[in-house]
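In C-alpha cells, the next block holds one chain alone, the form predicted on its own.
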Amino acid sequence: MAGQNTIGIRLCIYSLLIKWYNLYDMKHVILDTDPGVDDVMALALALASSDLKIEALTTVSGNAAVEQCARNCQLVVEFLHPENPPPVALGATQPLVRPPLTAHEVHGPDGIGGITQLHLPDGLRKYPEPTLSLDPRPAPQLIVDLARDLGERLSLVTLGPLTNIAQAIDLDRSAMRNIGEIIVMGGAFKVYGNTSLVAEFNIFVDPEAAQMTVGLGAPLTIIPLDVTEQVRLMRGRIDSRLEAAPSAVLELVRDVSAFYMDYHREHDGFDGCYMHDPLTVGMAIDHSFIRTVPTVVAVETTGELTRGMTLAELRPGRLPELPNAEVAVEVDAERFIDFFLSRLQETMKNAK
C-alpha cells in the first residue's frame, strides 16, 4: 500500500511539473485589436492555440470606435467560452493626434460583419450581447502592467492602429523596449495601400504612432498587405468544412465574413476574404508560415498624399547593416488557410 501512495505522488507531482512547464514554456500573448471582421476569426485562432497564452485583449479605435470594438471582444470571448478567459481591455478612443476613422462599410455596421442582428429560430439573439466585464485599467496600462511582469517572455500581436503601443511607449519606454517580440499587421511596401494608393488602414489611421513603434528598438516583424492579400479565405471552402463536419467556430466564422466577403466581391472580384490579421497570429504561432527579411522601417507622417505609407529597402542586396524590424515578403498561403481551418474545427470544444 506505501509503494501505491509513493507512486501515486510522484504521479501527481510528475502531471505538476509537466502543466508548469508547459504553462512556462507557452508564448505569452497580448493581442491588440480593433475588431473588425478578421480580427474575430483572429481571436479565435489565437484562442484555439493552446501554444499561446493570451495575457489580455486591448482594444483600440480602428475599424469600429473602440466602444463597440471592446463589446466585439467580449462577445467573441463569451461564444468561443475558453477555459481562461483573458482580461478584455479598453484603449485608445480616437488616433494621437488624428481624428477617428473607421471601417463600416467593410466591416459592417457593428464592426463585426451585423452578426450581433443574427437571430435563432426561437428568436433569441444567436450572438447574445456579452455580459464580461472590462478590466479597470486602460489597455497602454494593462500592456505596460504586462510588459513589466514578463519581459522578454511576452509576444504583442497588434491588429489594428497602433495608438495603444505609442500610449504604453510613452508610459514606460523601457518596459516596452524590453518586450519580446511586436508582430505588427501593417504596411504595404511594394503594393497598393488599401485605404489610400500608398496606405495600408491601420497605418494610415495613425501613422504617428506607427512611426513611434517602428522607431521604439524591440524585436519588430511587419506583416504587411505584400503577404496578407495573398491569402484569401473562400467563401466556397467554408461551407463545404461545415457540411462535412459541423463546427460552431467554422459556423461563426462563416456568420462574421459574409459581409465582408459580399464587399471584396463586389471591389474586389473574388468570393472570399483576405486574412489579414488570422495571419498576423500565425505568425505569432509558427514563424514558418512567412519568409522575412530585414530592414529599416518608416512611416511618413507629413505627406499630403503619403500619409501612412510605409518605406523600406527590399531589393536584393541593398539590406541596411543596422535594422530596426523584419518584414515578411513571402507566406505559404495554402499551408496557413489550411492550418487555421483545421485548427478551428478541431480544438474548439467548448463554444456555445
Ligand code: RIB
Second form
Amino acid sequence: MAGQNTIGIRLCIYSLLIKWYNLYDMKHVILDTDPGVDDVMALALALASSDLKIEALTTVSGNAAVEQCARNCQLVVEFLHPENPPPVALGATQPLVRPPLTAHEVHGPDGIGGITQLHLPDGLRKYPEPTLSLDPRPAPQLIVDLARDLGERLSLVTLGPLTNIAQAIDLDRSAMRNIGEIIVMGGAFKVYGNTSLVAEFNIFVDPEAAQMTVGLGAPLTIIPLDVTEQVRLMRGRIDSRLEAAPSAVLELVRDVSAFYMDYHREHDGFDGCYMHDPLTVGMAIDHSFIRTVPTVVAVETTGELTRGMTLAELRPGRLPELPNAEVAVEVDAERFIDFFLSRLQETMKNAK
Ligand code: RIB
Ligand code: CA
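Could you please show the structure of the form predicted together with this ligand, as a counterpart to the form predicted on its own just displayed?
Full assembly next; the chain just shown is listed first.
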C-alpha cells in the first residue's frame, strides 16, 4: 500500500513539473487590438495556440471606438470560451494628439462585420452579448504591470494604432524597453498605403505613438502591408473547409469576414480578404513564415500629405549598422493560410 502511495505522489509531482515547465516554456503574450474583423481572426488563432499564453487582451480606439472594440473582444473570448479567459482591458479612447479615426466602411457598423446582428432560428443571438467584466486597470497600466512581471519573457503583439503602447512607455519606459519582443502590424515601405497614398491605417491613426514605439529601443519587428497584402484568405477556402467538416470557429471566421470580403471584392478586386492581424500573430507563433531585415525605421508625423508614412532603408548592401527594428520583407503566404485554417479547425473544437 505504501508503495502505491509513493508512486501516486511521484506521478502528481511529475505532472505538476510538466505543467510548470510548459507554462514556463510558453510564450507569454499581450495582444493590443482594435477588433476589427482581421483582429477577430487573429484573436481566434492566438486563443487556439497552446504555444502561447495570452496574458491580456488590451483594446485601443481604431477600427471602431474603444468601448466597441472592448465589447467585440469580450464577445469573441466568450464565444471561443477558453478555460481561463484572459483579462480584457479598455485602452485609449483616441490618439495621443489627433482626433480618433475609425474604419466602419471596412469592418462594418459594429466593427466585426455585423455578426452582433446574426440570430439563430430560435431568435437567440448567434454571437451573444458578452457578460465578462473588463479588467479594472486601463490598458497601458496592465501592459506596464505585465512588462514589470515578465520582462523579456513577454511578447507584445500590436494589431491596432499604438496609442496604448506610447502611454505605457510614458508610464515606465525602462520596463517597456525590457520586453522580450514587440511585434507591430503596421506600416508600408515599398507599397502604397491603405489609408492615404503613403500610410497604413494603424500608423496613420496615431503617427506620434508609432514614432515613440520605434524610438523605444526594445526588440521590434514590423509586419507591414508589404507582406500582409500578399496573404489573402479567399472566401471559397473557408466554404470548402466547412463543407468538408462543420466547425463553429470557421463559421465565426466566415460570418465575421463576409462584410470585410465584400469590401475587398469592391476595392481590391478579389473575393477574399487581407490577413494583416492573423499573420502578425502567426509571427509570434512561428518566425519561419516571414523573412525580416534589420534596418532603421522612421515615422513621418508633421507632413500634411505624408502623415503616418513609414520610411526605412531596405536596399541590399545599404542596411544601417545601428538598426531599431526588423522589417518583414518576404512571407510564405500559402503555408500561413493552411496553418491558420488547420490550427483553428483542429484545436477550437470547444467553441459553442
Ligand atoms: O491596415 C490594417 C490594420 O489596420 C489592421 O490591423 C486592421 O485591423 C486595422 O487595424
Ligand atoms: Ca487591427
